[in-house]
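Next up is one chain by itself, shown in structure tokens, the form predicted alone.
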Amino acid sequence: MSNETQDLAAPAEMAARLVNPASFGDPATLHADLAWLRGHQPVSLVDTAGVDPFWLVSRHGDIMDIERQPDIFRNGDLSTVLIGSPMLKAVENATGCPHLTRNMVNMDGAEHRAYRSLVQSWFMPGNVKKLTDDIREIARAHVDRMMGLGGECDFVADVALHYPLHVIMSILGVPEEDEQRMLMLTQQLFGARDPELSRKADAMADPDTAIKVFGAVVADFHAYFSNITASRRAEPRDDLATIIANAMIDGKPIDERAANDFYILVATAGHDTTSASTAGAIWALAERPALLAEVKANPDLIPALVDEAIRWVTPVKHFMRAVARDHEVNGHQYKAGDWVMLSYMSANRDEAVFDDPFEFRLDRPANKQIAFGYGPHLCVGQHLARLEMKTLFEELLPRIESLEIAGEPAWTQATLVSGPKRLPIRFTQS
């Protein structure tokens, strides 16, 4: 390490948290220290046992001009997301490259297009809008359901996981006797070293035993979804499974396992991220009845509920970019080959586009929160994921007169997605 990158390396305890998944179960300590980042080393070094050293983004600016260079900032040369390095040696070994999956996530360029264009007709505000009555009646049916719990429940077993999955897997057509199955692989594919939720958690610091894992999770959902791709090629109906399994890339059928990482993508972004930000705002409503009275009293003021949960929890905490060359972004100087981290959790506290970051507020005249990434990777389900929310608050906000926490929430212990994982609470009915 040159003295001049020595100089840019993040403190060794910062860097340390900053890889560890038990971290991102107290948020607090890890949004500390991504303040003083922001104000001290904005483009940090984080140099630390079991990790490739790489440059960690930490402000909100940074982030969106390397969004906007996509030729440069790349997806698909190296993880885009962060793993240990004897496990990234255990990915390449086991599939070739550096995605335990491949999906749009980590392709670039027209191969990024391609992929892209099948389902982004689908998740358009216009598309998405003909769902709402669909998914009124899915949201519904939740809220009856937790009204039936006694006032008391834990929001996130019983309302948050189950809700958004249920309106992604019907738009894919999985089967609702299945949504249980797509649950617990998602939780042990996002939560694999979440003692809670991981197969094997205490195993998975071993790179060997967590490839294991990792390659029984991605059987179980390839096993699963060849048998829905088959079937909607024999049979088509109206929904997105039927698109991929029929789709055509450079003129050819899609083939089975890009299918499947497809459906998997999907599958699971599509429901985990909502929950953890729907489980956010219940949170922050619960600890603040004021704002909770606000919101009932002004219904309009749902649609910036939405968005500062969405910012507060910034259920994605990061993606990774490879350097395609050498290139300088706001007087950093970035080297071919660098592996960069786009902090979206720092971004949406950054305070010099945020005032008062660290305060829940409805009143932000534009929130500029990029949870949804931003650039051609923006997020194709955002739209999706506001309308969830939104139509769930419109539901439940209305029916209930008090909310309190009744016992202690956690997060999950993740790097990649973490959102809440338990938040037992105390309601009263209007």
Contents of the next structure:
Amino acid sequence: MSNETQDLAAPAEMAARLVNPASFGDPATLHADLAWLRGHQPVSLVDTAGVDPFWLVSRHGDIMDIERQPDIFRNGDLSTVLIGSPMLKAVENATGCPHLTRNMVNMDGAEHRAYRSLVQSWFMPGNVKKLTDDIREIARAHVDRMMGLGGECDFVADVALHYPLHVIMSILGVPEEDEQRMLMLTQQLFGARDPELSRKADAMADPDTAIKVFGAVVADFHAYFSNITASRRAEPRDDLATIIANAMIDGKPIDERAANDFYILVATAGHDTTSASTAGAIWALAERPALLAEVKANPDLIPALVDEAIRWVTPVKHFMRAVARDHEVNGHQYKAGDWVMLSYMSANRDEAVFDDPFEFRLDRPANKQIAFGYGPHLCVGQHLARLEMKTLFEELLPRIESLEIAGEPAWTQATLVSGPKRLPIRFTQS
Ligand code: HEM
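What I would like now is the form predicted together with ligand HEM, since the data block earlier showed the form predicted alone; can you produce it?
Every component of the complex follows; first up is the chain already shown.
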């Protein structure tokens, strides 16, 4: 490492925390670390045991500038998510590339556009809006169930986890009886080091075991979705599963693996993230009775509640990029082959963009949160996520009078997707 590079290294203890899944169980400490980096070293080298060194980009504006240049900051060449070096090698040995599955997140340029355009129009607001009645019915059923729980529940386990799962699974044509299996598989993929969620959390430090566990999870997903592909090819319906199963690129049907990886992406990206943000909103309201009263009195504030909760939780903590050639952004010189972390978790607390970034506020005139990313990979599911959350709060808020935390909440210990894992609440009905 050159002296110049060394000067930009994140302090050792901080670097170790930033890559440790367990730290994400304590977001306040991580937020303090990230605030320090934004103030002192907005592009910091994280060089710590167990992971390949990478540049952590902590400021909102720098992340947007990087995402505006997808030909230089690419998704396909290195892992798009933070994983340990031994694990990365194991993935490369198993798949021949740095990615466990091949989907649009780790594609670039024309290939990315081709895959994304297969589903983009389906996810546009005009089309997603057609699902409003179905989503409202699912939301109401979940609220009815919650009201039957006697005034106390774990909002994550009892409502937040199942509601977006049910929406996305119905969109993908997965029957209700199989949803628990999908939930388990997603948690095993994203929460693989969280002792409460993983198949073999204690053994996951060993890359050979980890790759076997991940491989088994992906194989389970594939086995499941192969049946859906076959059924939608035989009997097309008016749903997203049919679009994926019959997708054509360059006049040829996509192969079964590509279709399966597509389902995995939509199935997994589409619920943990939305659940985490939904639970975050209820957590914030439970701690702020005045805010709860305000939104109840004025439901026009619900969209602001949704966006603030998404900013607050920022369930997708980062994505990684690979630098294609030497290039400078806002005074920092990146080198070809560098690995770069876009820390959305940090960007959404950037004091240069948000007044009182650590406050939960509904009066942010235009919430500039970038929890959905930015640029060509901007979350394709953002309108669906917002619609789901808005609909749930429209159904839930009129039916509760008061809300309070009734135990010790907890956060998922995972570096990629993390949010409330447990949220015990007490509520009275209106
Ligand atoms: C991509 C966040 C909900 C499907 C992304 C990205 C982020 C993100 C940060 C990467 C953006 C980038 O690289 O610039 C979130 C959050 C959600 C959410 C915070 C909920 C609050 C959903 C839902 C779906 C979905 C509901 C689908 C049903 C996708 C897909 C991509 C993506 C397919 C890949 C897009 C691409 O690479 O072109 N999301 N997401 N997401 N998301 Fe979401």
